[in-house]
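Just the one chain here, laid out as structure tokens, in the form predicted alone.
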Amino acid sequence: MSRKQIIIGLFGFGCVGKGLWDVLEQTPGLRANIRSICVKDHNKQRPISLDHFTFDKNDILNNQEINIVVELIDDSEAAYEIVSTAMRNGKGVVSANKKMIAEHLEELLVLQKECDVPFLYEAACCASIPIIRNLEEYYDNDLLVSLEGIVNGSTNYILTRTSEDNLSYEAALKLAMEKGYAESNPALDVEGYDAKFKLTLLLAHAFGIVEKPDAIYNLGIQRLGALELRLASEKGYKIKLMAHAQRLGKNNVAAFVIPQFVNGASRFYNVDDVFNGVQTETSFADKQFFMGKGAGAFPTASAVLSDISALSYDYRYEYKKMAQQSFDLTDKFSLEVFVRFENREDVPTSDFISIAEKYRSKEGYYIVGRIRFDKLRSSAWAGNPAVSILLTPDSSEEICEVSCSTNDCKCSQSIM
């Protein structure tokens, strides 16, 4: 099959738009250069020619050479704008942007089918990792099961440095920002926004669900405290913040990001730093596990590279799972859970369906204990910033289906 000549219009020029330049230069066999690149800062100093700027998006959406469009800003309300506008002029798209694709992921299935162009955006979930393209590829036909995942490096880093040096949440959030590992507005990373976007679009091409982010319940890594640091050191775990997809019974997928206590069993133990991890399990190939950098210029950068290499021979998402069996996203299934808080009155053990064990200190209270999912969701204790609440090691091979309405339900039947 022949390649096709890639002319390029790049929105962004931050971390990740100069390392796609620079991995552009050392890849000439690509036939793809970067015709054009659109930013908005007027004087901010740049390391390659102002020729190659512009501050004008029409430059480059109404440039009829540009055949494809690479967008790498933050803005996504503005990212959103340029990638629709580029499909509507007859452009190919590469976007990084999570948060915009998994916020309008529906109109732009749209957009792609009426418009008749590719959108790829393999370096919206894990960077290095190719995820997006082997669960349309490989997992096409093989039933999948579950999908479970480090997918923000930037909390990996936060957490490893709470683990492998001792420092603080807040010591190690501040040790981030300086090296540039986290977003702009740290908050969609630390308090699991990122991942939960992330797995939005994993959804996509897993189970073929097509939901939008606030469907899927997200905690992250902010509340945190020294009691749980402590405890995972003095037991030997590791704490993660895991993206989980998990499908029950035939027609039902559970779907959630919660920061979860790891031992060392467990692939995701050593899964350290800004790398990524992910597992798939399927009905017949059983577990696989991904891992790669998940955040930096030059991982980023490689999959967009990967993107912009697959359009050159035509290649699009089919969305298979769409046409395959109908899945949806469900809350009756029930977890096992650490919860700490300050007061005794904060969190009643009456929502719980079972308790495990029970802790008292000067730091505070703690309860492990299994509860519904669709309880902890709707709960005023979930919600406040003094309690912390992590999965136990093995909550994840435990997820068990629930039809009844109350705790004392009898009909929970594990799928593991």
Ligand SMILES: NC(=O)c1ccc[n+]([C@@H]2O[C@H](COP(=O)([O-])OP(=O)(O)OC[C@H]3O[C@@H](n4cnc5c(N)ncnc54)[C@H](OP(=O)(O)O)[C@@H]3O)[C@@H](O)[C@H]2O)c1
Second form
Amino acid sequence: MSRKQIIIGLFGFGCVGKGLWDVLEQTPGLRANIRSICVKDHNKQRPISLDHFTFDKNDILNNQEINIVVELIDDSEAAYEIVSTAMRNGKGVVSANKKMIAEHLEELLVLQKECDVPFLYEAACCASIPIIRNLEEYYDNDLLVSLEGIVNGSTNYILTRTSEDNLSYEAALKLAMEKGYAESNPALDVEGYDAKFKLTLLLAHAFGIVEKPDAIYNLGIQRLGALELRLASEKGYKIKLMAHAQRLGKNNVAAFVIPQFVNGASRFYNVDDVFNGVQTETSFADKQFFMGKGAGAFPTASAVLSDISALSYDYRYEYKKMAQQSFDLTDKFSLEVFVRFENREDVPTSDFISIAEKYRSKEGYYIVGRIRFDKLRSSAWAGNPAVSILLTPDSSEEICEVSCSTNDCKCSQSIM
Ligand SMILES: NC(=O)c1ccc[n+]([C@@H]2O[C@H](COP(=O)([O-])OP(=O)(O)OC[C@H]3O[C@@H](n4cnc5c(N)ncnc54)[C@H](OP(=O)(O)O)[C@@H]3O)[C@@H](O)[C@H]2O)c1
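Starting from the form predicted alone, produce the coordinates for the form predicted together with this ligand.
What follows is the entire complex, opening with the chain shown before.
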């Protein structure tokens, strides 16, 4: 198969943009050249000649010679403007911007069809792990049962540093930012939004579900306190921020982002630092596990490079699941959770289907119990910043459908 010559217009020359420049310099076999780079700040020092740069997006968007736009900026609304204009101007697009893609997925699907141009975004989801391409090409049937993962490198890095080096949360976050692992707005990482944006993309490719990120519940790691960190260390657990998508019944999928206690038997236990891990489960092949660096200049640039290379062979996503299946997100399931709170009246035990454990000390209270997800999601206490909620170690194995109006649930209980 012959390869197309790729002339790139690059947006952004930060951590990933500069990473792509360096990676392209080391891969001469790929027939791809960066023609122009659009950045924002006129006063910033640049590590390469200023001749390569422009500050006017139209220099790239209206340049007929440029056939591929690579969008690597940190402003999701400006990115949507750039990406949609590039597509309307007949250019193929590569992006790493999960926030922009998750928030505009529906419009971007329409644009791909209307403009008949490819749009690839492997780097937007778990950076170096080729999970989107695998979901598209290998899991292109209806056998996928579940998908769960550590999909945010910076929170995993922060959690690893707090547990292994006893760093404070603030010091670990500062380190993650210095190393270029955290988003420019770190709240997107630590509050679980970045993981939710990635889950939005995974749902589209895994189950054909196109939903706004707002439809997916997310809790982050910013509420973790000394009690649960100590409990994890005493019991030999680690804490990981997990994204889950699980098929329930014929047409439903449970999806959420919640931190979880993980024990040594889990494959996720040894996914530390900036690494991501994704586990798929299918009807006949059981479980499969992907692991790789989930952030940083080169791991992310390598996924961008792979997309550019795929475009040189005219590859595009087919979104096969959308044509094959009809799945909807559901709130009608139950989970086992650990909840830590300050005052007895903060969390009513009557909200739980069952309680497996109660604990009270000077540091506060915690309970371990099974709760309906729709109850958790709608309760005011779950939104209280002083209340910390985690899944128990076996929780993801025990996600159960519940009937619409009752606490009817046949799942077993575990004690932490
Ligand atoms: N860093 C990672 O590990 C990682 C991993 C996966 C995905 N991503 C995604 O990759 C994208 C880039 O991240 P990054 O870490 O490289 O960001 P970054 O280091 O903060 O760099 C952002 C770049 O975007 C440029 N920019 C911002 N607004 C612009 C505009 N309106 N027009 C032109 N240029 C603009 C900035 O220009 P100036 O140089 O002039 O300031 C800068 O060069 C984001 O969507 C991020 O979510 C990052």
